[in-house]
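Quick heads-up: it's one chain on its own, the form predicted on its own, in structure tokens.
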Amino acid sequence: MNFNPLDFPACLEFPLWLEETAWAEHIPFAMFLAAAARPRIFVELGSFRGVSYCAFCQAVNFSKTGTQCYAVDTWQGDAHAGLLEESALTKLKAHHDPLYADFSCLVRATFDEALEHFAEASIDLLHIDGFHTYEAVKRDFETWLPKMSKSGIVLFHDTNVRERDFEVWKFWAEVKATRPHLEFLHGHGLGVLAVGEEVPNALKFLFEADSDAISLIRAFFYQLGSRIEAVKTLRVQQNYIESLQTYERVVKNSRAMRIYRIIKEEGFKSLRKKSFGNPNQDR
């Protein structure tokens, strides 16, 4: 099969939800995958601020695939992703629920707690993005593998990170050895693994591509993803600048700063001539 992105225009959509994330560069592929594979059930293990998950949901909604989607997370964060403030889930729900609640559910639970709610061989697409040690990734894969359907596809994020105790790469090297697979190297790496005996027709080109075709596939999705990453970076910088400007205004208008300016410009004795009103209340 020759890949024509116009057959899956969802991959050209810009994400509606773009918070701070390490996943931005893979959003076009996520949208393509949801549109092409048309999974009956999609599960994401580890959603954090919901950027990758909402990209899948957006593609499901755009392409009318009829997919039932589930994000599983405690929304507390961890040592790898960082800790999450309690408001993160509230903010995500405010975006997610009006758009996707009719086919998507945010499941606040551990991966083990959520496992029992899915039937054997029922999940067509699984995204594993939880704790990134070798033991954690292996456990997530092995415990959820029986839930995968005969056309199941599993995604592993951070396959190209080799620092601290990130060891997805190590498990990825093992698990891809005997299964059809493709790996994207940008965006910290994304492994795509076919775990069922029946690869969806629209995805076969990913696993049958030669080295030249793989290079083109990687370049295409990298170029799309890099544009989203650039916008995300700009937004983060703008938010940071706005927070600094707000802090600067607060400091400048504080009583302590006004006293400091008077002392610096006019001397300590001049304070006696100034009226600051209630000493317990800023003007």
Ligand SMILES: C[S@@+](CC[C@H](N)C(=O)[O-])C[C@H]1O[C@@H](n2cnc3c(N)ncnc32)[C@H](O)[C@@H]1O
Contents of the next structure:
Amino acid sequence: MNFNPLDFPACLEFPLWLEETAWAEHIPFAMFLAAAARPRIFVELGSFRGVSYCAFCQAVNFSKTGTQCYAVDTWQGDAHAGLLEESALTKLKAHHDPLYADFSCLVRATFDEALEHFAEASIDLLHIDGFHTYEAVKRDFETWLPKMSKSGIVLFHDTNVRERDFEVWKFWAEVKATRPHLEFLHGHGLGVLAVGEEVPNALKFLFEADSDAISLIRAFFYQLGSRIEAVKTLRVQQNYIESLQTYERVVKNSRAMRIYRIIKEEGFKSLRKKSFGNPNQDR
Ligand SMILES: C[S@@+](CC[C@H](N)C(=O)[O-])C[C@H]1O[C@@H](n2cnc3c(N)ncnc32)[C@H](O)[C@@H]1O
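Here we have the form predicted on its own; I need the corresponding form predicted together with the named molecule.
Everything in the complex follows now, all chains and molecules, and the chain you saw is the first one.
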């Protein structure tokens, strides 16, 4: 197998942007892919809090690939990912713009609306991570396929999720049948598909690997990804603990709790003697 990870140090970078996401374990591969494929144009369909997208941008910056990057999303969320609060995009912009605005653009639109802004055969790397029903992923792939260049690579997230009506696995089984491909099974599954007739040289090993080599490639990127997943889980738990502590403080200082303490410690009658200020404040 012709793959030396030390040729692509981007894959060892720790992500600067790590929010709640199901994508964390694929960040090392995303960073490797950006560095190895050196796409001229990268488009992501479905960015949510921007974790996968910012990983690509970080690698583009780190490896100086000269890629133009576009994230397309309504930033409303959906029934699978959950609804997104308006502040999520504001937060993402505050991280993204100072670092990446020179070469990257957050496009607030539906995938269909964004299509017309891209020339035919212009996109080298496309990441499809929108709605995950069979119909939605098939439509995303088929409508964007004419935009893919001769050396085009398409990524599909969630190829290994078999719950609710997630059906990327079903479309992946069809679409991979006639094209060079590799699938990572960890991190909910990530399908890598070569859709053009010219596979970039640095990526050929992915598609030519035998079963032993595939196991090694999977293990390598899984190992790198799992440390990022561990840090993400820790941060999510820390945030949860902090919000519980804030809630506890609010409840402890509330009017209802002060009344409860007085009743408990001094009896019901003593309540009448105390004043609690404006009942519309501090509930
Ligand atoms: C699974 S999330 C993306 C996760 C993201 N890649 C990450 O790193 O965590 C899917 C996103 O796709 C967006 N989406 C789904 N269908 C869409 C459509 N037709 N047009 C625009 N955005 C869409 C949702 O708003 C949601 O933010």
